[in-house]
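So this first bit is one chain, no partners, the form predicted alone, shown in structure tokens.
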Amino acid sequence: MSFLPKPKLHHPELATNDIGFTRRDYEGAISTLCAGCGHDSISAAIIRACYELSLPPHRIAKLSGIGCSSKTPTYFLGAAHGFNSVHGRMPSVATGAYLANRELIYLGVSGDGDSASIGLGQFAHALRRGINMTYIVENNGVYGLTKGQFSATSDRGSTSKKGATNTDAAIDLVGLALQLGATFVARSFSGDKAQLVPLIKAALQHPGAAFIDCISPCVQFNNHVGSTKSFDYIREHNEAVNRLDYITGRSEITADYAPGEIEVVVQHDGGVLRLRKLATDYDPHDRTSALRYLQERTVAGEIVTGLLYVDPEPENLHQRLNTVATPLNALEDRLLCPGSAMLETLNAALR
């Protein structure tokens, strides 16, 4: 499908971030998705997160598979590296790229059809191996690109636009991510940018496998009464487990206040952060409790959003394989191919 680039002309006094880029520098081509698609809101959140983090666009590698969601990398980070893979195979490409060059920032964008159906095995292995990447699934519970069939994340009992009822159990990608060992697991809603942007910022800075399941209503095929992935349904059943903000690492700012109270904290940039301490019974560092809470809220008919689990000391694939610090694509031939003597030593060790 053809696409139009955005005009390069812009106001000469646009605000810039710490490395001199404007927000426009993080945009891509003009979207060809349906007007009002939740995926465009996620693209806008990614643009904002990368701009506010002052990430160099050329240091980011964005990867995707097939589907409406997998088209969206065209619409953000036009100056980044990009690879659009075949259906469900984005994690394999990401694994190879990450092993070759550990210095890039990896952002994988997929959909519920791409990751929960044909790519379910790829999804599982990418998370359990600990690839240092942000993996975002734009979850609309429908095959929007092929006219509205149920996807693997469609809830049992939900109805299609034509009135058919889904009789299959849904795959919960958040629950799977927790069980598979992802060290950052979150869920959000495309219509809640106040929650989504801090989650994306935190995921991009997390040195391990970070997964965000973002419910993103399909305005054409799955935004009607009877859909459990519609704008109205998500707003009515959203159960946020925490109030989120993200601050990059600087000198420590401390606060000491009681549960239920509000604390006003002045940040490094002069901004003011108002903190309300939540109940103490939810711990985002406890994987087992996160799974139990997710199940309890699902039974209660609620969709849990927010940061569900984070490991403060994650381990990634390069650490597990004990690879060299130099990116593999930058090693000299003599280091990549050490010769017959080394091969003989290796073979002898395996006899």
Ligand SMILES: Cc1ncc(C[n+]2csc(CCOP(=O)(O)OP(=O)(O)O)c2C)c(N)n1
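Take the two forms, find the largest set of C-alpha atoms that superpose within 1.5 Å, and that set is the rigid core. Positions refer to the first chain, counted from 1. Here the structure is a predicted model, which is why all the values come from computation and not from measurement. Compared with the form predicted in complex with the named molecule:
- Relative to the superposed rigid core, Gly20 undergoes a CA displacement smaller than 2 Å between these two forms.
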Second form
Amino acid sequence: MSFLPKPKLHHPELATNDIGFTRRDYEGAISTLCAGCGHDSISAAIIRACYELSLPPHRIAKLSGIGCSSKTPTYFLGAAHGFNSVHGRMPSVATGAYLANRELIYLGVSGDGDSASIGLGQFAHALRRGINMTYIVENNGVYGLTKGQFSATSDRGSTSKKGATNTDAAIDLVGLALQLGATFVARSFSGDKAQLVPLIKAALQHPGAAFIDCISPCVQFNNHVGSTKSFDYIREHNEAVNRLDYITGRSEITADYAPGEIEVVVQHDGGVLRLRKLATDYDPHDRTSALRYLQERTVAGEIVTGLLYVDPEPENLHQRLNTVATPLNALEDRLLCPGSAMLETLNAALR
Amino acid sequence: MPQSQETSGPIDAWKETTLQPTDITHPDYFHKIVDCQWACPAHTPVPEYIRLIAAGRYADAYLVNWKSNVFPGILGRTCDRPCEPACRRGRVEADPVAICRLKRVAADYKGDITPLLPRPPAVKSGKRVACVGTGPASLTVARDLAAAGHAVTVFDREGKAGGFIRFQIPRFRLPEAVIDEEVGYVLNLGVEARLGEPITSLKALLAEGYDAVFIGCGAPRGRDLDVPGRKEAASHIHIGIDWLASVSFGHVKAIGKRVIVLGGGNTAMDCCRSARRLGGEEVRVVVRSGFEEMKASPWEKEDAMREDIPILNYLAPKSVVHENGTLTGMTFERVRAEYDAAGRRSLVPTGEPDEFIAADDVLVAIGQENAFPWIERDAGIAFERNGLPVLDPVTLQSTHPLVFFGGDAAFGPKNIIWAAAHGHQAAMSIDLLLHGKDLHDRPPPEVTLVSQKMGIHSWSYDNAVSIDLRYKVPHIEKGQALRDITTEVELGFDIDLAFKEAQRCLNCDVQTVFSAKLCIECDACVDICPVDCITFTKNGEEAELRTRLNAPAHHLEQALYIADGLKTGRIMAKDEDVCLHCGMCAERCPTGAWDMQRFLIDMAQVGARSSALAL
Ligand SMILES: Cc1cc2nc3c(=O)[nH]c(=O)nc-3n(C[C@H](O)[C@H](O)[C@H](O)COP(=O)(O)OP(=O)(O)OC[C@H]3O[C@@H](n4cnc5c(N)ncnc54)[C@H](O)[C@@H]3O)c2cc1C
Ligand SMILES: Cc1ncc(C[n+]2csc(CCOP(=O)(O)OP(=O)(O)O)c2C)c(N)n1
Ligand code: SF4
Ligand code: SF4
Ligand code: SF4
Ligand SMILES: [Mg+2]
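I've shown you the form predicted alone. Could you give me the structure of the form predicted in complex with the named molecule?
All chains and molecules follow, beginning with the one already shown.
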């Protein structure tokens, strides 16, 4: 960690976005993570994505659990709401917050330990319920904060820094998310912001449960030969199925690609995703074939990245429960507490 | 809406022309990054002395200066400061570091440094060198050559040494004690000073058998005004530099209540401010050009205006108005600037009625000329058509192999720091000549590059970046300043202000040094850099590459630092332009691929102990 804060001086030509903020306005406190930690790059990507989308920082709620990854919300969006929950319990807090106020933009940041080990059940239910949030797992294959034990996403046969071999099967969070009904599923790599930033932007705009498994090397405990989550290993085995080139709010589509090369996905809210295909036979709208493709490539030793699945018309928890649109904190007391007569009627109806 | 600027995709489509990796071992590469030092004609190691000031080591800071520019106390009050417009700080916030006034701090608080100065060497070379004039150029030559063991004699027609520093620059800007002290340090090196001795013949001087002659006689003639009435009213029209000299010598003690000062340079500023102190109540500066184009430094204009001296622009002198030879004022034609297609400016009359300004005295400060009446036509010195000597621009040797020029005498009126810079170069040439060596075979600078790493995140320089705005030097109260022409206006920074101002320096000499071998391309440096200097990307041709860096990079004179040999085949491209030298990239780098290394460049100098720098 650095002892000094990041200097306030910035590039003299630093641009501002549509709401008058510079990218630096989306920063947080200086990181206390190890120098070179992949998680810091993801924080930088989140900062850039929020800046480029001109999101008002105070309308964002950052939620996290426990771990180096879960510490990162302190290092971005200093002006946003934040909740650093118990280990593995971020999804519950997110669910509650989302139910109480659907107007905030929910961004959950978790780790592979936080979400695939202790919090696996929480992870599953948040996705299957359709919480409208962006759920990022900063996946390094270890418990970084507690000094590098194998996590549940660690590949069988990979070795620890000290040389021990992992004998358990790995959980693939992308596969799980697809099965559990997440309506936006992507995988990326902290070392490739060109891929990651547009994916985060797309996820933030997606009006349903959006999950990004972001491989994020732990330079301290999992960046050695024998690790399958090191910078070198990921760079060698990374197979991107597509590239998300632009995401523009509601602006016109002026694709200058050859037909078939580019796919335009219009999201429910009018947001536009432009997908440049890299694997020609890959269809990001078919859950089943996505799952099959993923498994085949994993067996072949590849790490598939890109936008793996998107449902442009997702359903979310509020729609399913038919809840009131107004945030609870904006409802009048009269509506929040309909009175004892109403309670009587209700109870009577249930007898 | 802004978009991510990074490019992605496989690194296959290499451009035809790609950038070569930067050769950081070339002494100029890092030197140019120290903008102030590069811009200083004498290449004073600015950040080095500023750090010493922050550390309270004023004597060391003074000596770093003294070695490079010979007159730190004088320059700390008067330098034209080409370093400041170049200062990187001015590109990241409103104002550059007050480099010049910090130099004065070193001089003000240094204490007695005489024991630290070099002594005349015991072993003499047996060679004799004559210097004509005792301005900063000659004194620099004398200092360097005396310290190298040569016998130097300086001649001046005036009774005191110092040149224009002594008798042009007014005392309210530069106290005489400072001149005495710093001229003294030079003469005490065993330099023979023959003052009050004008040189009237170069041939006669050469006939005295000197092994080399340096001519530092300045540009002593003030340009005159040529308008109707000038001759008739002559008794109240004065040539600026002659008048300033007379004021300095005490021959002139008063001036009329209403004064017109013609001209927009620094001499005009000294004239008008001097006039205010000698009885001038309505002093006006009148310039032909626009206010913005005036030659005077912005701070000198400010100082004049602060003393209630209006500067009237776009007025061309038309005639001197007098009654039977007694000056009553001047008329001026109103002009405006017009630019032709090539952007050349001409001043054309506006056609409005002329302006009359009443005055009791006129000071003419419209330029200076060189004059060498004492150099015989057949002395072997060739002159250009503009009256300046034909010189080798590097060695400053004239067409006479034993005769060298420097300062205002060499290329026309400039300033003190250029005079000192010329002095060093001429001294180097003369020393080579006296040793029978090739004058063009000049010793290279001495360069050192030392890591500043002390611990994982601690450095032996203060890498915190101050966000303070530039501090103003306190001035004496105006009424008091105007009462006495020898009262110095600027009080100088006190130690507290000096520290705070020194902390504004970005330490541009502490360089970011990159080692591609160690880099794992984790992006930590890219993410932390507060000014977005660093990009990992595909190689390409420079103009194109500059368009796809993480931040705008259109200051082409500022280098891109390029390194190849990365695992992904990309290059590291760092735009040096607005790097804060904060060391954050190195702090966040997990492998030490970035390091902060202090770059010291010690320009070769005759007679200097090498590595005289303090740290
Ligand atoms: C009014 C005024 C204000 C200035 N203010 C500044 C300022 O604030 N900052 C700055 O950097 N520069 C300033 N300058 C410019 C600066 O003074 C000169 O550029 C600088 O002094 C030039 O140095 P030099 O060594 O070439 O010669 P000079 O300083 O001009 O010295 C030449 C010396 O040679 C002597 N000499 C000439 N001919 C003979 C001869 N034949 N025999 C014997 N001796 C001779 C003269 O008496 C004189 O002492 C100012 C100039 C003027 C006129
Ligand atoms: C209930 C509970 N159990 C165990 C821990 C100890 N613990 C802290 S962080 C952590 C693992 C974090 O791993 P991960 O989520 O992958 O984060 P990383 O540090 O790798 O980013 C564990 C087990 C805890 N804080 N709380
Ligand atoms: S231990 Fe690993 S995950 Fe944690 S901060 Fe260090 S590098 Fe990052
Ligand atoms: S910031 Fe300091 S080192 Fe950099 S150019 Fe300015 S004075 Fe020189
Ligand atoms: S020292 Fe490093 S982090 Fe600081 S401004 Fe320069 S390149 Fe950026
Ligand atoms: Mg982890």
